[in-house]
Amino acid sequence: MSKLNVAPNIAKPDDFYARLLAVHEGRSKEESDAINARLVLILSNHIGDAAVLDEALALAADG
C-alpha cells in the first residue's frame, strides 16, 4: 500500500500552474467546474490506490 506523497513533487511548478490556468481561460464557471472534475477523476484513476485517494480526499476536506 502507498502513501500519499504531500512533497513538492511537480517539476516547475510555476509552469504547470500557467498551463492550468490557461486550459480555464475564457470558460464559463461551469465549464471550468467541468474540466476541474474531469482532471480529479483522470488523476484519481491514475493513482488506482484506493488507500491514497481516501488520503487525498481527507486531506482535501481538511482544507
Second form
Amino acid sequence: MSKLNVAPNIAKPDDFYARLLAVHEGRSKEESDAINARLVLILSNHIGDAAVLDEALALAADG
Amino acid sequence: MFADRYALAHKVYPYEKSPDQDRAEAVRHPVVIVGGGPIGVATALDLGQQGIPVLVLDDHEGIGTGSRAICFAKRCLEIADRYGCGERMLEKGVVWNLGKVFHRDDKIFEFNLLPEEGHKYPAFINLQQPYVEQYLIERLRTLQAEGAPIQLRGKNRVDAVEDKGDHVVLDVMTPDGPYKVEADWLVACDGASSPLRGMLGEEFTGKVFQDSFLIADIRMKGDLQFPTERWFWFEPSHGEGASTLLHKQPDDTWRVDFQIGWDVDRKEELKEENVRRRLDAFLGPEVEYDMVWTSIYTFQCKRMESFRRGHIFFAGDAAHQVSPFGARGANSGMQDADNLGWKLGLVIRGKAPETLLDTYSEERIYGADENILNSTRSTDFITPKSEISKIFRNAVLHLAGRAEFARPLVNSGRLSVPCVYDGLSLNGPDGLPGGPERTRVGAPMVDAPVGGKWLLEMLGGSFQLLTIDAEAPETLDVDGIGVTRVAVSAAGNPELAQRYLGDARSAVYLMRPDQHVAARWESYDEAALRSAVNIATGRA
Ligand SMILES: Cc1cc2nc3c(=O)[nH]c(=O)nc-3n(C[C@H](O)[C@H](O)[C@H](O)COP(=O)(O)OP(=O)(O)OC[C@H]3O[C@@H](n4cnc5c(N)ncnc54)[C@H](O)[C@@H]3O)c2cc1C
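What's the form predicted together with the partner chain like, now that we've got the form predicted on its own?
Following is the full complex, with the preceding chain placed first.
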C-alpha cells in the first residue's frame, strides 16, 4: 500500500505557489471555486490510489 | 361497490365469486400473496412452478395504465427467464447501447455501454411495465392450464389483517361483500404505500427527496426519427428543472422525464398545454407527437427494518423504495421473489427450518441497502444538496467534456446490478484458489455460452452441482434435499472458463435454486458438499 508523500516534493516552491495564485488572478470567487474543484479532481485522478487519497483527504480535513 | 384507485390498461383478472366466499368457516391457504403487481405475480410463479398452492389477491381487475418502470436489467430478465417469460420481454423490449450526456445546452460526451459478449440477455432493455405485467400474467395462465395450483382473484381488497403468530387472518372485501381468508404464510406485495405495512404498524424509514418529476410518454408523428439512445441533460436550459432524460421505449414511444422541483402545482403542471410547453421547448417546434401518458411523481429512499415478521413477508415496493435513478425498483423486487420462493418452498415442504426464512430478510435487506446507497448517490449528483457539492458536480461535468478521466464520475443513474451476498449466513466455503471474483460465493450466476446452449438455461429451480472438468455423482440426496449435477467442460467454452475457472483447472460449484453460488471448490468432496447444502438451507 502506498503512502501519501508529506515530505517536500516540489522543486521550486515559490515558483509553484506563484503559478497557483496566477491561475486565480482576476477571477471571481465563483470562477476560483470552480478552478479549485477541477484541480482537486484532476490531481486526485492522477494519484488514483485509494489509500493515498484517503490519507490526503484526512490531512486536508484535519482543521 | 368499490371504485378503482387507478385506470386499467388490461382487465386480465376480472372479479369472479369464489366458493370460499360462501363458506361459513374461513378457508386456510398455504400461501396468500396480497398484490397482483409484478412482484406479487412473480412470487406466485415461483411458488406455483414448485407446485406450492398459492392465492393472489388484488384490489383491481388487471394491469394499471401508465408505463412506470421502463428499464429492466439483466438479472431481472434472467429471473423472468426462469419463470418462463424472459424471452417475451427481450423480444418486445428495446436494447440500447449509446448514451449522450448534456450540460446546459452542450453535449459533453457520449458513451457506448459495450456490452460483454456471451450472455443470453443484454445488460438491460427498455420496456413499459404493463407489458412486463402482461407477460407475467400470461405465464401464470399457462401454468394454471398445466395444473399449477395458482389462484388469482381480482377485486379482492384486503381491508384488515390479523397476525396470529403461526398464521394470518385477512378480511377481504369484494363486490359481493366481505369474507375471510386464512393463510399459513402471507407475502405482502401491495406496493409502495403498502396498506398491510400500515395495518401491521410496521415502520418504513428513510429519506424523502424533495423533488418531483414530470413524466411524459410521447409517440412521435411524421418521419422524424429519434435514435435509440439515452440522452441525459444536467441543468437543461429548456426548462427550469435540474435534469431531463429522454429514453426510447417500444411502439415508437419516448419517455421524457423532467425534474421540476418540489414546490409545484401538480394539477397545473399536468395540464396538457403545460406539458406540451415543456416538451416543445425541449424538442423544438418541428417535432410532432401524441401524448401517451403523463404523471408526476416524487420519491423516497426507504426500507423496512425487517422484511419478515413471523409468518408475514414483505416484498417489492412494500418492503423498500428507491429513487428512480438506476431503475432499481422492479428489478430489485424481482430478486425478492427469486430469493423468497425457494426458501418458503423448502420450509413448507418441511425440508428446512423456519429460521431459513430470516435469511430472506437478511439477504434482501443487504440488496436494498446497496440499491438505496447507489440511488442516493445518483440523486446527490443530479441534485447537489450544498453549494460545494454543486461546485464539484459542475467541475466533473466541465472536465468530462475535456478529459476522459472525469466521465466515470458523471452519475446520472448507475445500471442496476444484483448484489453479491458477501459474508452472509447461507454462504459456504470459497475453496477455489484462483477462482474468478465475479462468481465468488454469494454471487448470482454469470451466464456463458456452453456448447451452443446458455448456462442460464441449465441452472435454477433446485440445488445443483455445476462441475467443470471435475468428477461428481449425478445425484445426491442430502437429508431430503436433492442435488443434481450439471456437468460441463471448459474445452471449447472460453467464456465459461474465464467466468468460472479463472486460474483453476477444474471447479465444482454448489448453486442455489435462485442461481446464486452457495459454495465452490476445486474438486468434489461429499462431506464438504453435504455441509454446504446444510449451511445454504439453514440446517447447519
Ligand atoms: C415513474 C416510475 C418509473 C419507474 N421506473 C422504473 C424502472 O425503470 N425500473 C424499475 O425496475 N423500476 C421502476 N419503477 C418502480 C416500479 O414501478 C416498482 O418498483 C414496481 O411497480 C413495484 O412492483 P410491486 O409489485 O412491488 O408493487 P405495485 O406495482 O405497486 O403493485 C402493488 C399491487 O398491490 C395492489 N394492492 C394494493 N393494496 C391492496 C390491497 N389492500 N388489497 C389487495 N391488493 C392491493 C395494487 O392494486 C397493485 O396491483 C418506476 C416507478 C415509477 C413510479
